[in-house]
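Single chain ahead, by itself, as structure tokens, in the form predicted alone.
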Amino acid sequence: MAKLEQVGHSRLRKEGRAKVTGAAIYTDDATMPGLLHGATVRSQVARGRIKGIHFGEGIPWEDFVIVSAKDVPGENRVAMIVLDQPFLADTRVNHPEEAILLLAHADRVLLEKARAAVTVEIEEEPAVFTIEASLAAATVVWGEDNVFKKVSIRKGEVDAAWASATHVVEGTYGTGAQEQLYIEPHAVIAKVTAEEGVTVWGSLQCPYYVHKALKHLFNEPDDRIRVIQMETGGGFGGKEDYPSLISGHAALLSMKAGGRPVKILYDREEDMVATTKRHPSKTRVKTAFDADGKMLGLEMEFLLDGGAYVTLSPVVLSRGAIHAAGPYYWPAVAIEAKALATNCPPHGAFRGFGAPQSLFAIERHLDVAAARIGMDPVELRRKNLLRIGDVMATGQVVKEAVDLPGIMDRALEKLDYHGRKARYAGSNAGTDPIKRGVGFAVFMHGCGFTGGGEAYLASVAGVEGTADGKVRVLAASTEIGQGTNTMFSQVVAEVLRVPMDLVEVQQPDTKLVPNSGPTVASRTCMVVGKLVQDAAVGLKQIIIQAGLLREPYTADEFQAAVAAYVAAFGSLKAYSQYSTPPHIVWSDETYQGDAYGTYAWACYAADVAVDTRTCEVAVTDFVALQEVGRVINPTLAEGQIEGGVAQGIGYALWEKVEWRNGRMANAQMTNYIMATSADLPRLRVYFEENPNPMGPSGAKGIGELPMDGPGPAILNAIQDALGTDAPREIPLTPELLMDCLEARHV
């Protein structure tokens, strides 16, 4: 690869210094004048009918601002994919945590204890709590059946292989649902007046999801809503959709206080029981093998739970279906997916979206068929990986050059798998009770929106000259963490060949900056990067075209001519936007076609050790290689894999959310067990570098990727170290595990 000035080299931070020395403004932070706190009264029970609500004495409640479901100016539903969760409920709820009516006040204890003396009185229904109660559909809680979203995947003919096959293997995995526990909860600022319309300042990823929602909650046209990210604590998906329902309380709470600003702050118990998490699963998977182990077919049915209301399950859904054949070359395929309706809260984006789910149930099952056909799992996969010309599940022909036998070999080797699984063979065999084991899992995660979900966002983004000479980029993608802001500013000045001091970059507003679609889907760097690049160009050619530069020049005379064309013309800005490359062909229909543009490839692998005394487990060494493209800066790359691996481990080992009737029981981070410091090993990240045309400098998305291999690859290296392939289900706690162990379903 040809060697480049900033992308490919690690520069610091943009927002580092602020963060560091705390000058940086959180929403909690902020303060207007005349400012209320605002608190929403919920729901106890999972479904059923509101009958009354009662206002407790000793509180003076005409100090108070109160809102119910009535004063709703416009659309009293979220605008999502589709329009089924009310902002505030009117006459029924649906999950324990509805938001029935909302509360301000000057004083947040007053508030506290107001909001304690609110009594809702419900009559209750029978209500619905898992996949299989939903399924079974004898108590049909939404539409017709329970179900949100169906996606059916074909390849071949699939029942043909059973009978060809010398070997059927089934299986039958679990996922749980996870907390994203980001360090910032969930926080807004809303102010609305007749003059300016709704404004919202926030906590969040998706400033335009935002901005829909509050243009059809208030009924106002575009440039009557603006929306504000603060900075962010934080996302991990947990902040896509959520900050359409809490930016709208804060807002309706403002309308009735008669323009006063109204904080919304949930406390980390609410941020934890009300908001949404990681879609539960359940997957069925039968596979057929010939007799060498090659694949003839794979049947699968991939459920998850999306609690309540529909919210992004249909997304999810897909992805996760789309992603569910893993990397591998099946001649025939038959996939059932569906999203189904519980009386939990609604279930909602979270890293991987979809993919960790079902790549943890066929990353799992393979080594449990290695061990039911007498192969090795290494083997198994070589002979079935994708190369260059093969088909995938959806139809899409593998047209990049990827080397998964290779990407295999070379984590294996890192981790040297096959020396440690020999030794550990034998030392397992003795009477020390802490057992041994090694595993790993390739897996792959397409690089921005499905299918057409990128054609039909139609992103944009600019950049402009500044009076000073400084050029600025205009996208709605967030910096929540990732470091969006750093690898924009390295892109950038990489095309204008310039310091990354001259690159701003301006904090979304949707006032100010245009719709490049939400902060999501590995698609920041990819796809708003590549636009970005490409505006970039284009200003670059504005100025040589007035005259005013000349190349090659130096970065003092590129910012002597963004100054000079400001000067003359009063603005200098360029934009770009997304349309679909024509080799790329997608059926929303059938789902078949390509997919994704690109895909990020790799494998995982682990070292674990497991107490049979306590069936407490730790993972004592891991080893992440992924070939992502161009790394733009290589140390929030590996700060990117890092943090991905740690949720990882902790989805696959402890972070267990506890139900009870559709409500989290454990909402603390006392009792709800999520992975520290302490309680990882050494996360060896290494990357495979391989260009492609379709990111920016040749860069895929990195973001998602890393929490779709930790839970198959633990999980596997368990069963190598117990001997059984028992453990089908995350997370896999101790609790779990024992069960396993006296089963021990071999």
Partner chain sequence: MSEKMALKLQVNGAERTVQAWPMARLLDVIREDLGLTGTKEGCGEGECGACSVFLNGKLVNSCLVPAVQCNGAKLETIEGVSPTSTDGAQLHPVQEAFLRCGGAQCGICTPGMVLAAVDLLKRCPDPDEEQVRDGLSGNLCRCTGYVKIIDSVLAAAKSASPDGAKAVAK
Contents of the next structure:
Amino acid sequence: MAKLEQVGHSRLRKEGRAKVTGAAIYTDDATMPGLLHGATVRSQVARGRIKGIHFGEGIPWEDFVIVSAKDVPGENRVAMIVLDQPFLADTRVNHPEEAILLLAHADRVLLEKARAAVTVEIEEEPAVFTIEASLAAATVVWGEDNVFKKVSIRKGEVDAAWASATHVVEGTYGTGAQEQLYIEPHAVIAKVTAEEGVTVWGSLQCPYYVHKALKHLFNEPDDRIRVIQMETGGGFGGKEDYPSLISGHAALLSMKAGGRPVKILYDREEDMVATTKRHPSKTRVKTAFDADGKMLGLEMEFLLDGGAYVTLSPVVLSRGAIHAAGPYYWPAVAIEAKALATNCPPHGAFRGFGAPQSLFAIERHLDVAAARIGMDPVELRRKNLLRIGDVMATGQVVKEAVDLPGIMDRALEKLDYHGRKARYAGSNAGTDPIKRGVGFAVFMHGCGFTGGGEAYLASVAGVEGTADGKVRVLAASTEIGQGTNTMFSQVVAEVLRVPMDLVEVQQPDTKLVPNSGPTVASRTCMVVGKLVQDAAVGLKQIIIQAGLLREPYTADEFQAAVAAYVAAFGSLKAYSQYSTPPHIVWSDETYQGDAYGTYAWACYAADVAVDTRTCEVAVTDFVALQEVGRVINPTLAEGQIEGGVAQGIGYALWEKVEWRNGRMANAQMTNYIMATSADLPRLRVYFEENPNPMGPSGAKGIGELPMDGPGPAILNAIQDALGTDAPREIPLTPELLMDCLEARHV
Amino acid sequence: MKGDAPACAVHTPATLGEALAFLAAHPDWRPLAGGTDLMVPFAAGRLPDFNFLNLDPLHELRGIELTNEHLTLGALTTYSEIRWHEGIRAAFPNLVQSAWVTGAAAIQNRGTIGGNLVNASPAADTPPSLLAYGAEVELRSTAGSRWVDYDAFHLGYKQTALASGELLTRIRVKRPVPGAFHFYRKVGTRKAQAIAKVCLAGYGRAENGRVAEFRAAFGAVAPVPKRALAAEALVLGRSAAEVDPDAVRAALAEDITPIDDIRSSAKYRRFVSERLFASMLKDFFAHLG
Amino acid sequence: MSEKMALKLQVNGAERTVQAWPMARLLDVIREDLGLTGTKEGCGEGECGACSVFLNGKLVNSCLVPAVQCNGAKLETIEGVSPTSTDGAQLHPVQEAFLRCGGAQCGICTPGMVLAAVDLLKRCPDPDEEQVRDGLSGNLCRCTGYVKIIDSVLAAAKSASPDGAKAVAK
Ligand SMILES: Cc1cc2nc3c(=O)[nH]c(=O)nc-3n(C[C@H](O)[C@H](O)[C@H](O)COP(=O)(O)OP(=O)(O)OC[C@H]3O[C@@H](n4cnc5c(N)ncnc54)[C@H](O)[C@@H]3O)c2cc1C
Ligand code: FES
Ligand code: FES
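Now show me the form predicted together with the partner chain; what you just gave was the form predicted alone.
Below, the chain from earlier opens the complete complex, with every other chain and molecule after it.
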């Protein structure tokens, strides 16, 4: 491979200077003349029929902009997968904190008083709050049976496996809801005028999702809707679908306010209590092994709590189900997955998108099984890890030269897993109340959209030449901290062989950039990066064909040629559109085929110290080793993994949503516990590069991968430390661990 | 921000005398020290008060005085001042520990010890240290000053001995004898910026192989920060061999009355309290040699 | 009901007077009245540190400080950390280190984090990793897992030492 000038180097973050100086403009930093503030009146009950809305005394209501469901000009449903979630509840509510009425006023203090003065009379109806209750369907809250979506994945005859097995091991595993907890809460500004149509500026991940939702809400054509992403203070999936709702709210208020701009800014409590979280899950696993520990069969029931509306649950379920078998060769598989309705606020996207839930179950189960069978968990996995040519649960054949046993061994080596395990076995036998243990998980994460998703999206990205001879990237893929701007710039600079500062990235604005698809699913680098790369090549061809440039060229010649072209022809743009490579085949009907074009592969290993006096778990060392194709920018890539691992450790140990009748009771940062710098060890990140032809210069996706491993690795380490396989649920809070110790299984 | 700032009035006195006079005339005005407790419910629109007496400029309430006998802290002493004070570091390790685990740097710069005591959260971190050291607090009004055993300050959940028109002005702690045993441990929701689920402070010393002085106090396991009096009694005057761990555990069960809340469970708080206490006693007797 | 007060402040070296409610949060005075939007609000309850500023030289959560307690005070925000930083000319060594070491991802915690780091290095010019973890524990970051933030602070400390410029350049 040619020597790379940009790719593989830790180029400085494009917008880094603006961020370290505080000059970067986030949505709440922007203001506009005549700005009004918007507030949302919400349901205080989980489910019921709206009987009336009362406006209390002492508020000058005539000075307020007030919007209810009957003001909606178009479709009062968020256009996502199924049209079921209303922007504003009209006749009934289906979850606590559901939006019912909108208010706007220039004075924020008065606005708060007004919000408090509205009472909504609701006749309560029975509600459902747990996966178990939803599945039992004694109370039906959605459709005929509370089931949003079912997925079934079959391979071979699993029933035959039980008969021929030496060991059959069963277990049930659970994961909790998790709050994305981006540090910038949701914020949006909207302006709706007869002349310009609908314009929205916001903190969001997917401009074209919002664009589509607003189109239906206002019943307006594409070109009358404009969505602009502002600097965004974290998303992690939390700003994937919810911005459609809040943008709609702000836009409705602006419309009713005769075109005055309206800002809606959630405070932390409103953000936590009303917006999406990771889907809670319950998974039942049954596995068959032969006498040597060879896997014979896997049966799984994978259940997700989807909350009150469908939103993204079908796709979350799908990714979870496809990852459920883990990176192993199972001759027979039967996975039944369901996303179920409850009367909690809809659960939504969060880094990992279903995979952390199902991978937790399988990777935790394998350590439970290893203990039951009396095998070393390393050897049990080694016997069964996928190798080239193996057939996965969906029938996908592993075609890449992945070395999973090697990945596992090298991660364990970095942790000194075997040495520590032996030493801890000795020291744990003593009287020290601190018990130590090591554990790990091997896993994969599919890159890009699941199944036919990428083909359906048919994303487009482009580049344009500027008058001063620079190249500007045109994509709707957003920078939300993960490094999109820098990565695109490096890819373009590399393929054009020009310095990074000749490349700019257009702020995502649906009026100026094509639909390169949502910024989700670890797809921005691999899928959109590749489109941007191809478009840049196209742009170069255009100027070469125009006779303005000849290879080889210097950066100055290139810049002059671009400027000359723009001067001569007015504009210089090149686009590239995704088309599915012919060798990728997928069926949504049978869930058979190539679920993902490629996967990132990893083994994460954790060292823990458990204080048996307090049941507190400290993660004392953590190794994250992964094969991710080519690493475009090592600093950014490490940062992605470190941040994801930190979220994964929180998911495993501390981040618990306390539900009270479908409502989050601990909606403050003081009571929802994410890690501070004092709670984490130095996270050690290692990459193994194995360039993949799908991505730009061989890159794969890495954004979500790090969320999958920490949960099972840490709980497996706790099993090692305490000699009990009882911990089966996350977050494994000290309170829950105390209960596990009382009910020792092994 | 849901606080109704325009509806709020603040009086800023120049001297303590003026402050007390104002408070005598306006007993329902809320003293405002570092604001780290008050501003949270205020900004959330949940504070019932609208009138504030700003204590910030009162230099009479500032200052740390350390003599051979006593440590005296002005009510406005901040955690940072405690944490970085050489004399306190040398003689009062529990106070330094409790200041260190309170919030994080920015909270420690603003939060005051007086505010911590008057706010009277059962889960506060400094009260157990002060209880274990046997502190006293000075309460002052236009009628004069009175010193109250800190042990008698907390009357019930969020209720204190502070009378109408009184401010808490000073905290006084006897200097521990050299070589005494000090113990402090906070079990919080996380390592920093955390609220205690259980907090335990202990102070003790021995004469002739027997425990001559011993106080232990808990946070977050009762409606108030609380001495473990029954358990203390089973340790005082005894040697290591004479302490019956089962009896201590039973006594402790009487001393504390934890509850379930969104941060933890009563069961967990009992579990941890028992074990921390046992672990503290073990350290204590090891310390005595 | 009260009246607005004339709030006198020395803001990043310049004298400013604004009209503010006595119980207005310093954070809102900074963002709305002074127009300095580098100071962020992540929680409004003292937990996240995104609103950190220096008040009379002390690091505080500006969301917890009432305006009435700031009259006559010296205020330093992210915009004033490096005198010429807003026009992009020169960065404070801590900012430089955050830029080079990848200490900023989404950037929303960064202004507060930079100020907390400056504060720590004032108290403790040559910290070890544990001291940095303790010193920054009032500033939450959801993006980084803190590794690169800690590296940034350690690098900034080195760059301040005689042979340090190299360390920041990495
Ligand atoms: C993010 C965060 C983290 C925190 N972490 C901790 C922690 O770990 N541990 C802990 O214990 N606390 C913690 N706190 C709570 C708080 O910081 C402390 O209780 C602090 O000591 C309160 O002091 P203050 O001066 O800020 O009080 P203020 O908020 O000013 O006042 C608190 C109460 O005391 C009254 N008051 C104050 N001074 C006097 C006086 N001299 N006389 C009479 N009444 C008075 C006020 O009227 C008010 O009722 C935390 C708070 C926050 C926001
Ligand atoms: S906004 Fe002030 S600490 Fe979070
Ligand atoms: S960089 Fe995003 S929160 Fe810290």
